[in-house]
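Next up: a single chain in structure tokens, the form predicted alone.
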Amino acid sequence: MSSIPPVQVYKKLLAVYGPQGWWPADSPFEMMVGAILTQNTSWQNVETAIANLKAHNMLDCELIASSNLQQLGEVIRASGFYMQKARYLQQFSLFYYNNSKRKGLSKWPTSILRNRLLAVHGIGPETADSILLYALDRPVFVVDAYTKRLFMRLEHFDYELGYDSIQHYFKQRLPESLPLFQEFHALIVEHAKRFCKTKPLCSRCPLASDCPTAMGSGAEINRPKHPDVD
């Protein structure tokens, strides 16, 4: 069977889950902090760490950049790898402040901005693209572990394909649209958390009839209109 086109995956997920309204943050800088803290941890832990930053009145680039590293680490301890992430946050906050914050970053072309983000210690492609997409309103397609897992199971590509190649794959097959890229990423995350887990729940998955992995699992397909969170 041929793979369901990415735009059809988007339409199906949107019909099932509705608009997600991502990224959950009260400001662009909070979104950027969240993108760094969410590396290798759950969003629940990130929420706790951000709440602690707010409680200590530290959710500010100048305060983070000038804070005591050990104290910053203790504040964000809930995010895991907290001393490493404290260093990442300080390096990014210095970069953000020294380049006139969001107003300054917004003046750069996307390609230059992405390269400068990647040059900041602790900022990899996924984090840089999340910041570009959600905090700086640039239409870039974010490739995370959920995206890779879902579309590998849909047989769009092999798991060995690298980040840039996967991003190029979607760029060729989707219209360049900021709202679409933002919503699609959020929908993929929601779907992966509910059904396309490490051990997939194929029998109830709303994409099961289009998924070779589900078809090969031998599971009896029974798709609910409103899937429950597992």
Second form
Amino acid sequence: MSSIPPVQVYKKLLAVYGPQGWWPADSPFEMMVGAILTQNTSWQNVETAIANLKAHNMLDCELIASSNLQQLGEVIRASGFYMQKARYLQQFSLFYYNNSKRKGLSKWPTSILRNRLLAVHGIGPETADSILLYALDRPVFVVDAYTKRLFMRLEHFDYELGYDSIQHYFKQRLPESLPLFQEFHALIVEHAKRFCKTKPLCSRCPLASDCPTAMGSGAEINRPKHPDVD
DNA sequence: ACCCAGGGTCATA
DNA sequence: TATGACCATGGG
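Can you switch from the form predicted alone and show the form predicted in complex with the DNA instead?
Starting with the chain above, the whole complex follows.
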């Protein structure tokens, strides 16, 4: 009962939903801000916060880095965890200011760049990879809660697997292509939002024929524990 | 009145 | 290293 290969899932999702054109942002910096603000938060709330930043003319690296913490928090309040995220935004903005100005941030190897991003307080694996993929054009596969949920449903792996294991799973099964990774992650999110909520019922899901848990059969099926083969 | 959302950090054992 | 608490708003 081998699972349908990731690239097939991609083709199917692309056929159903079409190109998503992610990430929705007017600039790389806006994209990065969005990546931080959307941590465990609905995108709708993030849109409100970003619109508010724009309304206050604060969607700027230097301005955020030097802004008053409380005031910044108020502006992004709608995104939730707003004081924590205000700190994260300042830390990141300082990092970006120090490194984007002809320091050659765009010339660093992806792995080095990733480590630098991870060293910023408030930036974990998913946020770092999102920034790499959508703001810095690095071919990196982003793993998020939707990715886990969808491919767990499709029986590719167990939900318990950590970030790096899951990323490696896709890395060894997909060609290293920037547009592929950009579209795939976007498609996974758009699809999972609609059809892979917490309930195990996927009526009318376009992937239903490939999804063992579709149509609410409720049947628990034995899943592979480790994706690593080679 | 719940449940959840495009995570990450920190304290504890 | 592995689990749990915490952060907090807005929509369903």
